[in-house]
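As structure tokens, one chain now follows by itself in the form predicted on its own.
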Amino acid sequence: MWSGRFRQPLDPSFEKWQRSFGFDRRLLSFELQASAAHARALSHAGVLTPDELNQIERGLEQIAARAESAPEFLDDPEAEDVHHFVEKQLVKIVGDAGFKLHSGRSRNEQIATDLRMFVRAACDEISEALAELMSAFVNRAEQARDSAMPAYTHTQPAEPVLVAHWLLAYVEMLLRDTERLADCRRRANFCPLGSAAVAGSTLPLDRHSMAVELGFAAPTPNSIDATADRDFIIEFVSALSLLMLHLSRWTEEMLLFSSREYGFIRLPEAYSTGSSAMPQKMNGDLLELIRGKAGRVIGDLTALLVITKGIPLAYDKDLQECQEPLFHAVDVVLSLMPLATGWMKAAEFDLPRMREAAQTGCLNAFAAATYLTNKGVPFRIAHELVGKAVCLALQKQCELQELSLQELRKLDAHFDGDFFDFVKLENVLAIHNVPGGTAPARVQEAIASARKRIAQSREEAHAHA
């Protein structure tokens, strides 16, 4: 494609290795798509004549089917990189109007095209994905009806909360990360095509027409930043290793949970595996796993900083080495998001236990302070109350509402009959009746919500396809 300035061959094994065509070929769908709306622009500034464009296009479409139909049609030992595959292709089809198909334009442009309709593509696969797994998180907290837990703040015991609440807490982040991913892909999507090299087309092409057919928001406004501009993967990758560190956090807690020492998750021995020297040992290899490869993802971004911090403008052969972090980011995302929900759907809670959990430990000590509160106690004497309430507990080795009233009343004349009942469970959960509280009829709203807000952005991903 550009050896008519050389006077001597590459060296065989440079060639080699430069090549880009190992990785990028999966871009081969989008590169077909992009090339035939820039033969339609062609044809429309008289460069392309009816007859040429008919046979581009239909030569683009016998490419594409033969790679679907014929997978090993893309071992190609010649090809530099998917521009090249596609134009070596075309030509065998069509003859020298298949050389006529790069006029106007540069790989610059192509291959910031191709990505970005990839990244587009990815961000609407990503956020289905994301739709399904927060929706098994949501039916296990509906299933999860009245459950109580312990909440933990500093990895201690805090308060009572429902188990659908704590469930609830990872579904929105979740949403977070679908929000992410969604205003990613609006950032993503403006339209390279027409810029060329570096400077524009030198041939008046409908950049708009281009943009509009490819199911962009319009045409890129800089022809020097649309060819440089990589930082639409690096935002991309950025949500992702957002999505993976959630994934990881919450991957933590099940592995805690699921530990004898907590005992409120059963695994899943689908999604497990044993140990080839302990009989008795069933492993959260599956959490294990997601959790090690956030890291890889949080790496993949750290490369694609790191590339790109010291390139100066436009185009360089650096921004080649983005594409293999951001496949192997998406490539990661997507094969586990699956496994995640078919674990959330299969663990089994055990909600006694968590019940018995969350009513030990004087884990209602702020519901004893809100008490005194209410009959006109400040709150932070209250607070130093039911901590000598609490020391007296620990040094009797029961909870705060095993104490008698006498003993209580030795503390503060405003404890009175009616602390015991405010102290229980099921009121220690209702008096949290704040928007985004753990009060079940605060609960049963966030849920309602939840699903709303989930059919919101199936229906936004739904719209791009």
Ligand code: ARG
The other form holds:
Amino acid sequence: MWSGRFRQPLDPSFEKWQRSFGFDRRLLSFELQASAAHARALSHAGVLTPDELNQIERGLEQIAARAESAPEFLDDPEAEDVHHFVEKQLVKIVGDAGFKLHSGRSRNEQIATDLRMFVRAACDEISEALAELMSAFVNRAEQARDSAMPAYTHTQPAEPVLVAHWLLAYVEMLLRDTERLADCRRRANFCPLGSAAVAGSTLPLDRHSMAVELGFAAPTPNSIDATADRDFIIEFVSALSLLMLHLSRWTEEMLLFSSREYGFIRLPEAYSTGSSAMPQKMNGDLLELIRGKAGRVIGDLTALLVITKGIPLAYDKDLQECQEPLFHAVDVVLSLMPLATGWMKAAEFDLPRMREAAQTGCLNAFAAATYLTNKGVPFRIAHELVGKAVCLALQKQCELQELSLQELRKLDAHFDGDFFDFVKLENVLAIHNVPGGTAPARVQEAIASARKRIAQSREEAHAHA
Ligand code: ARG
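What's the form predicted in complex with arginine (ARG) like, now that we've got the form predicted on its own?
Full assembly next; the chain just shown is listed first.
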């Protein structure tokens, strides 16, 4: 590709070591599409005759077909990278016309284009998988109906909430992840073709047509930036890191709740493993592996940030090192999403036990203070009074509603017979009646809203396909 100015051959081990074909071969289909768009622009610019263009287009199609039907075709021990591979194969198929394809272009713009196409496709695939996972959460939320559980702050039981409300919290995180992917896709969707090595092509290529042919919104505005920029990869892997962080928090909670101490969730056997030593064990390995893999995707992001932070404009070979973290992050996420979805469908919730936990430990104390507030007692004082009632209940090992009216009235005369209904679980849930609160009517609305937003995200992903 570039041996003209060299008088000595490359050190063979260096030559081998610097190749990227081992991993960038997965960009082949994008490389072929982008090369075809470039060839058409060359023909419009008069650099290729209609016949040459035709030969090149057929040649590129043949390469695609062979890669599809016989993957060992890609085991080329001489190819430096995917760009070199295509050119080499093309010359083999069409002869000298193949050498003309590289007119007015550079691998610097090619790799930037291929990677943008890769990120775009990965955004769509992951959004689709996210929609599946979110639907599994919403279905479980719907199935849980009016079941209650404790919500925790500081890992301490705080207040009762609907199981559905808790599950929908994860859907909100995942919906934001979906939006982040869509946003990242939008910014990545500009076409570097025509930027050449750094200063722009020396041939009058129609950059707009190439961009449109490849489904990009427009050509990139600056050739130096277009060949040097990997922001779109960093943004994308950062969105994936957040997604993994959310999944990691989810797995952490599932693992806690499946411990015997909580006993809220029974691990699905199909996604769990046993112990080689302890016959009684069932371990949530799927969850633990997701939690561990979150660390690796965050590692990919860190690698990308550190690789790019110190390199001067424009293209430097360091940028080749951005590919593996990107591919790794995508592979990790895509492989685990269907498994997380399967887990979510199969896990069993012990709803009676969750309800029981929601009704013990005075989780209705905040509601009890609200009872007094409704009777005109200033909240600070109400808080103090209910605190005393909690102390008494703890002493007597009972719940607030199991104290007698007499005992309560000793604390404050505002306590009345209606207190006992007010602090019952159903009422405690119902009075959290604000948008975004856990009152059953609000949660019903939230389920409908989540379903709508998931459907919208699906539509958006399909619109790109
Ligand atoms: N394999 C290279 C990469 O991934 C392609 C670009 C090479 N450009 C160059 N000037 N050596 O970065």
